[in-house]
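Here's a solo chain for you in structure tokens, the form predicted on its own.
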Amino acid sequence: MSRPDKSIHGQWSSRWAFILAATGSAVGLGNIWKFPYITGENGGGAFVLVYLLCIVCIGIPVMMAEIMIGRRGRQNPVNSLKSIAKEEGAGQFWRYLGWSGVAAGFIILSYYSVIAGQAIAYIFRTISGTFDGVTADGAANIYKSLTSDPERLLAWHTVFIVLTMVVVARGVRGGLEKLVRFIMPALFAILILLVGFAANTGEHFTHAIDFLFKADFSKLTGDAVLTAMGHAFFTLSLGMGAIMVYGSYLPKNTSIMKVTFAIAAADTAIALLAGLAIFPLVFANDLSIGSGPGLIFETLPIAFGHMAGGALFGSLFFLLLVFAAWSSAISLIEPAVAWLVENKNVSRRRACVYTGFAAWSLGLLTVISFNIGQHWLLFGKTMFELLDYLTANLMLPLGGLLIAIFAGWVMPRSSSQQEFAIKKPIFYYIWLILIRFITPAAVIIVFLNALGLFN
């Protein structure tokens, strides 16, 4: 298989378009939903500092590698790895690394869509005043009434899948780029507005700043460090083929290093801003900062229900959550769509129908795991928990490790240097040291921790 000079799907119109798209892929439920609650569970500022160091040492090198492989291959992850491996005289089994990424993105979308559908439902519940004066038990019952109804969950899951596939069917510039050019500025604007609203809580906003940015290392545990390492890797959408396929649409003269730093900076900024928007409300209402995954759907509605303008700002918050999920979802399914178009000679629209229906069908397992199938356990986990564990704890870390090995050891320096085209060689050698030694070691530690071997 020869390596094409340009992707048949087209390319981003500019570096800025790619940064918006890749940031949209990276920014998702992990930033708005997961980062605040794991920060709350792990002590605040010291955890944030370790997380930022891990972004630099783990996330950025792997992201640079994925973009580099994608741009060099100019195809979907499977074909890119296959053609580059053949060109470099490496074994053809490397294409299975591409398959792992395609499969991971597809599986994640199947359950991601169900959670995003819940966020859509909460926009309407919040703006209609459902949470006005709600108690803790009331908020929990409202969430349970949604998740225990398979028909409603299925309806919102369907809405989100359709929204995603309509965008992907329109292509790189007509669909993906148009959406992110609108949705990412809107996401930033809503987040800044929510932070401004939270700033009016006075001393509670100051408390949130101290909590996020004052490092108290006495609260930092070994488990917290491992959690920071894992989240730094997963928050950038690495190991799932999304960044690699987006890189295949990147213009040749664009600096991989510059766009990677811009994406990582934007992704991290959004996570921190989400913390500044959420924690003042939690502190002002005497809620638990370490309330876990329920922070978004069961804890924050209590805060929105007891504040002036809570219905408006609460609905804006859940709209923000939907926008973040939408921008990520289009990147999760793009590798599978690109593979069908390139390998099976089908139109992009037809490929979207096939992949969208397949992801929707797999999502039925997640839908019923919240209600009629909640007692159907495999390895002690519901279907939703099993799919989440399979991807987040096994497929993504393993994929990231193999990407680091492929980029650092299989591809010769001449090939990676040609793609990076870094004017100052010192920056290239820093990346090479990180991708060859530091990043693989860190990912192995995260992987072993995910398997429970450090407990």
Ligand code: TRP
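Worth saying up front: this structure is predicted, and the values here are computed from it rather than measured. Numbering follows the first chain given and starts at 1. We call the rigid core whatever largest set of C-alpha positions still superposes within 1.5 Å between the two forms. What changes on going to the form predicted in complex with this ligand:
A displacement of less than 2 angstroms separates the C-alpha positions of residue 422 between these two forms, with the rigid core held in common. Once the rigid core is overlaid between these two forms, residue 195 counts among the residues whose Cα shifts by 2 Å or more. Here residue 42 counts as shifted, since its C-alpha moves by at least 2 Å between these two forms after the core is aligned.
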Contents of the next structure:
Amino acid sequence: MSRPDKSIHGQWSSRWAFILAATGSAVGLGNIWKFPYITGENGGGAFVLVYLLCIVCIGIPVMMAEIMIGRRGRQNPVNSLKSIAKEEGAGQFWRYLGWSGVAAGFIILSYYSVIAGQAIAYIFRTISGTFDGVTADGAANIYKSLTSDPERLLAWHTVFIVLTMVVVARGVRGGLEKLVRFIMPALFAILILLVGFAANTGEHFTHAIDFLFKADFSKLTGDAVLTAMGHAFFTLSLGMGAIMVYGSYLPKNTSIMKVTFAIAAADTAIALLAGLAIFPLVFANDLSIGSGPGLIFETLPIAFGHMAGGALFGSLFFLLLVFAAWSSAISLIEPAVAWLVENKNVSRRRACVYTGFAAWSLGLLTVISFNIGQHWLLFGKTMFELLDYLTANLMLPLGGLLIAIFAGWVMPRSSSQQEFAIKKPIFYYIWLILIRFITPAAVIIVFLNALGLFN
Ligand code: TRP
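Structure of the form predicted in complex with this ligand (previous: the form predicted on its own):
Up next: the whole complex, starting with the chain shown before.
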């Protein structure tokens, strides 16, 4: 199989279009829903520090590697890896890396959609004034009444999958650019507003800052470190080929390094702002910090219920969150769809029906793990927790490790250097050292540490 010069799905119209789409992929539920609740569950400061370290030492180099491989291969991740491996005389094994990425994308989309569905439900609850003057207990009960009803979760999950597949069917470039150009700044603005509201809680705001940024390593378990690393992959959409497939639509002369820094900075800023908006409310209302996936749904409504214009801002917030989740979900399924279109000669539309149906079906496991199946545990985890752990903590880091090895060792320097095409070779060498040694070593150490090998 040879490498085409251009993707058959077309190219981004400009560097900005790519930055927007990739930021749209990165910024999503991971930043606003997941980051705060796992930070709460894992004790704060030290966890945040490890997460930030992982972004810098693992996330950023791997993102550059994914974009570079995608742009060189110009096809879906399975084919790109396969054709580059062939060209460089490496084995057939590498296409399985593409495959495991496709599988991870499916599994993540299946539960991602259920949570995004909950956010859709909250648009309507906020605008109808359900939260006016709500107490902490009241907000928790309202969340419980949603999640305990499998039919409602299923309905919103269905709506979200259909929305996602409609955009993917039209090709990811068309609508996505416009959507993201509008929602990212708006989301930023409303988060700032929420942080402003939270700052009014005085000492609780200071407490939240301490909680987020004062590292107490005695609380940090091996599993927490693994979760922090897994989240670095999850939040930047790495380890499964999403950014790789977007890279395959990237025009030739774009600076891979610049775009990567822009995306990683925006993503990290949004996550930290979400933390600053949520934790003061947790402390001010004596809520449990480890309350899990319901955290944003149980805390932010308290803010909306007590601020002027809260119903409006609240519904706008959840609307923007749904948009952000939407632009992320699209990238989760794009590798699978691109593969079907390129290899199986099916139309984009048909590919969307198949893949959408598969992800929807798998999502039923998550729907019931909030209610009927909440006591069905395996390894002490619900099905939703299990799917999340399997993908975010295992599949993505493992995928990232192999991507690093592929970019650093399988591809010769002449190929990667040509693809980066940077004027200052020093940056290329820094990347090369990171991707060859630091990134793989870090991932392996975190895995071994989680297995308890260093205790
Ligand atoms: N990064 C997104 C978020 O933070 C989720 C996401 C989109 C993702 N595409 C991905 C995660 C690919 C892992 C891999 O919400």
